[in-house]
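Single chain ahead, by itself, as structure tokens, in the form predicted alone.
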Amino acid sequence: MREGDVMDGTTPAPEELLKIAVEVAREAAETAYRMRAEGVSAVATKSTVTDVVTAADRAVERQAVAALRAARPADAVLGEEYGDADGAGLAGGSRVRWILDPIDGTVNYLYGLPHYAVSLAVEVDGEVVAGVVRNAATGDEWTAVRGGGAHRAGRRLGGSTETDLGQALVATGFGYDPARRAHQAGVVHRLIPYVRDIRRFGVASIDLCLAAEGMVDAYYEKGLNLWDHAAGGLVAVEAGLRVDGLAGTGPGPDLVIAAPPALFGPLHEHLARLDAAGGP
């Protein structure tokens, strides 16, 4: 980190906040594509016996809060593995809480399928103002800024043009719980026929950037927690989607749709109408 990035006792520009978090998602991201090529290992499970968490997920999430710390040693840190990093920040008067997830996509790392991020946003004062997204395996890293939009490799992404939901290829994922994800093949089920198709990557951080740059139509899923949608959703939103929840709830666990302003309505409108939000 570059000294002038230390904390000074003011709130820096997102845009120097997005620095910070670029220069600390891209050494994460090396540090876990390293791992996966020494090889997976202490593999536990978190809420089932296919939720999977790492010894990578672990350590690059210790690497990436040590980072943050080292920059900004009185903000918040909110991981997906450790949860408030110790609780720093609040008690120290910032108004900066970063939001990381070491590894998301971590079946995929499992397996060695090169699609698995590093996803990284910082709030100030509870509004995510900047977010970076790195894909481990690849090297593809989407960014954002609130207000200045959000860009890949040195372009500026606008989302897709598409208009016609019929001819739209929307993503979305599956919970870890059986039940849930019967429930979400049910809505895929009676919703394909209203779309060109559907796609299933398994990582929501790279499924909202593919969107923000128009790589997929549209996207939603239900169960996501915010260090799964906080970048991610920054990046869609800059590149001109509308993100947001069923019936003007806003994105969290019961859903996150992210679509262009003319597919946003019909596919809120079938996903409602399908219980996209219920279940387990």
Second form
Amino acid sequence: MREGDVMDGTTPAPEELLKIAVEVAREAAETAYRMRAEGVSAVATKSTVTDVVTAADRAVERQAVAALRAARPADAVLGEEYGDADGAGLAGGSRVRWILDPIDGTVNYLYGLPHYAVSLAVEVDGEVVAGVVRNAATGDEWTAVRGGGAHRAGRRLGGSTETDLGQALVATGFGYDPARRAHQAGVVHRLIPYVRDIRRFGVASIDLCLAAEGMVDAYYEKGLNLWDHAAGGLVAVEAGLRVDGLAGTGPGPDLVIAAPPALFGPLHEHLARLDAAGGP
Ligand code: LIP
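Now show me the form predicted in complex with ligand LIP, since the one above was the form predicted alone.
Entire complex below, previous chain first.
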């Protein structure tokens, strides 16, 4: 048990859980960066021939899970590469679950684009209460605590002040399945006349943080897994954005939309009309 446990006998306050998350994410990011410098190896594929996983994705996840186990042995951990690390969900009866994407933006990582992140969120009783997204190439780090705001480099984030969708810079992404990409491209094709422009950076967790910073005005994507959006989603919410799916269904694999309240409605309307949550 760590110092600072105040929620109950075994569950620390979100601020304490965030400290653990940041420590683990920083060490994981260092490993990812070092392994990139040494050269990407053991590239395998997952859902499709373009859905790659590298030795670094796996090594970073093993390292982070071991660090979380050392810090909080009873907690559950869900990671992109190994799933439920202990295979038993809430193994030790803990109320806490960690949600990890060891390298979000693996294709960027493969190509050496300095835009990939360790994303680590922590849930208590199924609700995300804290999260960190760290760009392992640049050191940019976004953090959030539920009810405590979102921050980068000591600055509290507030999202974009844009109120006109026609002036909005919108980030989005495409899946690994060609048929899904075709559907997503069709949505972009028909959405683009109604926005300022589109950006495709390739890392959902960072996209959500850029929206929290107002570096883009909004973001949406179909096909995300929980580990892609759990931490970045809290950063966006704590920066004042609405993060949701279509028709209030909540952010999920069908669709994640993140936008300031003034833009959320108009963007949601277009995405619903364009069947952004549909397709393969
Ligand atoms: C990636 C997401 C990105 C999406 C990619 C992929 P990965 O996650 O961060 O937003 O467009 O298709 O899902 O596979 O690098 O962990």
